[in-house]
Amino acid sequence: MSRIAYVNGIFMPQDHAMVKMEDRGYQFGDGAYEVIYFKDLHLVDSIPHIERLYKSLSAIKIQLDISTQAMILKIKELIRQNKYTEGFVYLQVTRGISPRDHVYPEGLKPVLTMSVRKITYQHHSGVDVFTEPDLRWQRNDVKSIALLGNVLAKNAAAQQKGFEAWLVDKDGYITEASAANAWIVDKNKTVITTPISNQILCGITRQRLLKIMNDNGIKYQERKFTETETREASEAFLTSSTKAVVPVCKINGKKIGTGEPGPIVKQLQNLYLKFVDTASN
């Protein structure tokens, strides 16, 4: 049985859920998204998500007339008609549909598709990560769908058994990773990650975790942090909507503290998998 999808106001089946040929999501990655975990009808941190969202829509020019609560409602009956208890709903919005041309002209209709994965949080007892050139555009910030250097590090990894690529900048300091942000625990047990800028993607999960740090008294620094120190960590860890937190104990082959997960980062996953099982709309 064929899942259903949304696009733009109709829920059809999934194969048979197709955009024009000419949308400029397709022609120019000209567009944004947004990942959801959900859990018994239950949206996750969902208000964050979906104002990130038209905060990225807004930094690239593409207004969307769909109030917030009324994009959960759309969300939540894709869920009902799947019939899914647990998984991703992925939103996607593009500048909508016109001739191919760099020069987009005024007064397109933004093209909105959602879609839903059957998934559940996977119990990582740690993984291996490698470093990448971060060669991605000056605006990471924004959840551009156009994902070219993302998908190319990864790659990368992959094809040395890595789970993730974390990205080096041109001054040796550690970004993100290419589908999460990225964590480190210093020898005096403070959690580090890099601050918010056009850099990184402002993590809904990676904002969820510092407020559980901070209601819990885990002490953590955002700071930049260079790849020599991930070298000196005692633990690391990485976070993202679809992979909630995952340990890393290795980064470019070598050991991450004793190549185990470590104690803060146990802590950090059990905190957030239970605020996960509480939270609701």
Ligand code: PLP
The other form holds:
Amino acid sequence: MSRIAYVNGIFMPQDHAMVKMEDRGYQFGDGAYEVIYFKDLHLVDSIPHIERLYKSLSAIKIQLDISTQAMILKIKELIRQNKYTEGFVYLQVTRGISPRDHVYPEGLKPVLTMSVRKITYQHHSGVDVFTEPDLRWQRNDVKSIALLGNVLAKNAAAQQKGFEAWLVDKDGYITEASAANAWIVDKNKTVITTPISNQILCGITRQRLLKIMNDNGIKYQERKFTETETREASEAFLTSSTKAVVPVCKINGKKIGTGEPGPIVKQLQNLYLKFVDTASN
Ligand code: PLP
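Return the form predicted in complex with the ligand of this protein as a structure block, the form predicted alone having already been given.
First the chain shown before, then all remaining chains and molecules of the complex.
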């Protein structure tokens, strides 16, 4: 059976779902997106995800007239029609359809599409990452559908059999991964992650994990760190909605700590998965 997709108000078999040639998302990457994990029909952190979508849309001046609650109902209906119990929903909003021109006409009607994928969190016993220059634009806080910099970096890492690319800015600091936030744990057991700015996406998993750390008395700092600090760290990991908490055991072929997932990342993995199991919105 084909998956069911949602295209501008209509649920239909994904094999038949189409977007127009002159959709500005297709021609310019002119739009924003979100990815929300669900388990046992519960959406994980749906409100912050939808709020971030509206924030991204507002930053690029796209106005979508659908309330958060109406959006949640549509997402739940899509999940119900697909009969999946665990996976993620991909939501995309583009500026609309008009003859190709960099200047967009006023009053375009945004195009909202949604699809679902069935996945379960993989247990990663530790992954390798490779650094790549961060060649992206200067508004990485916007979850833009234009992801060429991320795509090229992740493929460069994949060609070396890496799981992810950790992106390095012009001053030598790690900003984030191509599709996740980046973290290290120093020798004093302090968890460190890059502070929020327009250089990175403010990950919903990141924010949730900071709260979990607060609640569990785990020390953390939001500050910049380099590749050398990562190599000298005792642990490292990455976070995203589709991957949860993934231990990183090697960077550019060099072991981090013992080269095995450490106690703090294991604790954070467990705490986050426990949160997912009890999330109910
Ligand atoms: N940073 C980038 C560039 C991403 O693409 C993602 C997720 O796709 C993240 C961070 C993590 O964000 P979240 O935890 O909201 O999934």
